[in-house]
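Presented below, as structure tokens, is a lone chain in the form predicted alone.
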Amino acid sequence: MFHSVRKGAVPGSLKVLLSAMACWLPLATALAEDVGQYVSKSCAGCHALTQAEIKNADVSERARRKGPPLYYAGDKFKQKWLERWLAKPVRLRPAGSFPPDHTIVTDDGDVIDRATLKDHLALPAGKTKLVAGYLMGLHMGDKPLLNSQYKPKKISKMLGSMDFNKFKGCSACHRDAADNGGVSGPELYTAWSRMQPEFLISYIKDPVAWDVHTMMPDKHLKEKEIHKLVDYLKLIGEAAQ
């Protein structure tokens, strides 16, 4: 049986809902502010949380970095990966954020001085989701080149590896396997699990648009060539999971 509701009256269930919302909104706002303060206190010492911190600094800023910028974390990462990583961090940059500070030159080549590297702190269990959610809300104000739509294509591991290592020369700085490649950039054999494909395409296409002091070179690759690289990262990334 349906009961009519007189004009202007608010059903009891709706009153309860509105009352709950009235209580929750200030709590949600306070919670967001608390998370923001926690991130500023815990992360700002090593990571740039705003684009201005890098854009308004001279190039010497790059040598002082202790961690990568986070002001475009929401454009870059996949949230589930970020939550897992914050709970149990693993080193993604074999030679740290600024490799010259952690490298010893020897007759047999450069060797990473692991004693100078510091491990990232693991966040308490109750903080990982909150912090990851906050970081995923950080975006570039003028997002560059995020209009590329990624449509994965099949690629053989042999051809992808040849393209990555020989034709594009990515292995000079990056690893596509734990035992293959350079150490001055982050490893890329797990890149697919942590980064959004559209970001990968955009960053490879114009790294300076994201980070004015990046060490990543612009190799002036065509869109098709970039997509081929991302197809390879997808292939090896899924194999690593």
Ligand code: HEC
Second form
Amino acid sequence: MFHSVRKGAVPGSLKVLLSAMACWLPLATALAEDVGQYVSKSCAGCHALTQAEIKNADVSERARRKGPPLYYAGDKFKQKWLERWLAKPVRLRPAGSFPPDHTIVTDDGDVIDRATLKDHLALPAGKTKLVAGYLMGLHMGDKPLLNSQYKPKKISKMLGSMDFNKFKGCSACHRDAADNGGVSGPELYTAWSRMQPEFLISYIKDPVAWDVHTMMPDKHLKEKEIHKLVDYLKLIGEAAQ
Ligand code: HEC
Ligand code: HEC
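Next, give the form predicted in complex with this ligand, keeping in mind that what was shown is the form predicted alone.
The complete assembly is shown below, putting the previous chain first.
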């Protein structure tokens, strides 16, 4: 086809392509704007989409917070997980976003008040990719937060479990299995499919750098100790998949 085209003339097929692109580009921009508006309208009431909302508020903000911050979503989530979860959300924090609001103290210890926990809204099929893509575009400005150069190593389940449960005390607040661990933090037996390894390391190293009002304690662990914990999260995460 192309060898027969006269100099300077634009082949018909190319014309169609060019006009299609001319239509498509503004449409893509319009869609991106719409997604931003949609997320502001539907999600910002419960999720911080900018760091300033949390940083400029006093610490009581954490108790009022309805959902986890999303302003670093692009540094935190694995996109595939995000798309799946938005379409079919399941509970990740056994006692909700702010556990004291969903816990009753009884003689047998604290019990989760399930009646006060609401299911997360599910996005319609046509929206999950767009919204996930939009969230993956949200980043913390400070890239040095993600520079651990982690290389996964093999760890035995027994040693990893002892470390997580006994030596580092993570299980006081987190679960490393559906039936083991605390309920005040997000479940971690699915952490590997949900979160990027570099984020896991960085968050464990310096939770406050990500969220000034986080309830996750800074355990002052060494880089090597953190890598070992993440090796364990990888092991149990892959086994759960
Ligand atoms: C009524 C409040 C509310 C609204 C509205 C809401 N969320 Fe949430 N969201 C939550 C809560 C609470 C959680 C924690 C759920 C859990 O851990 O089980 C959550 C969790 C999430 C998570 C997982 C976060 C993580 O760090 O693990 C994502 C992603 C998310 N929401 C996205 C959205 C998006 C996108 C919208 C808008 C379309 C939205 N949410 C609207 C309350 C809300
Ligand atoms: C005193 C309770 C507590 C302990 C102990 C604790 N965490 Fe956390 N952790 C939390 C809470 C709560 C969050 C979520 C932040 C929030 O809700 O403010 C969190 C968040 C995290 C996250 C990010 C997960 C997400 O979905 O955002 C990781 C990863 C994590 N913790 C790992 C660990 C590891 C590994 C240990 C052991 C060294 C540990 N935590 C010890 C309470 C704790």
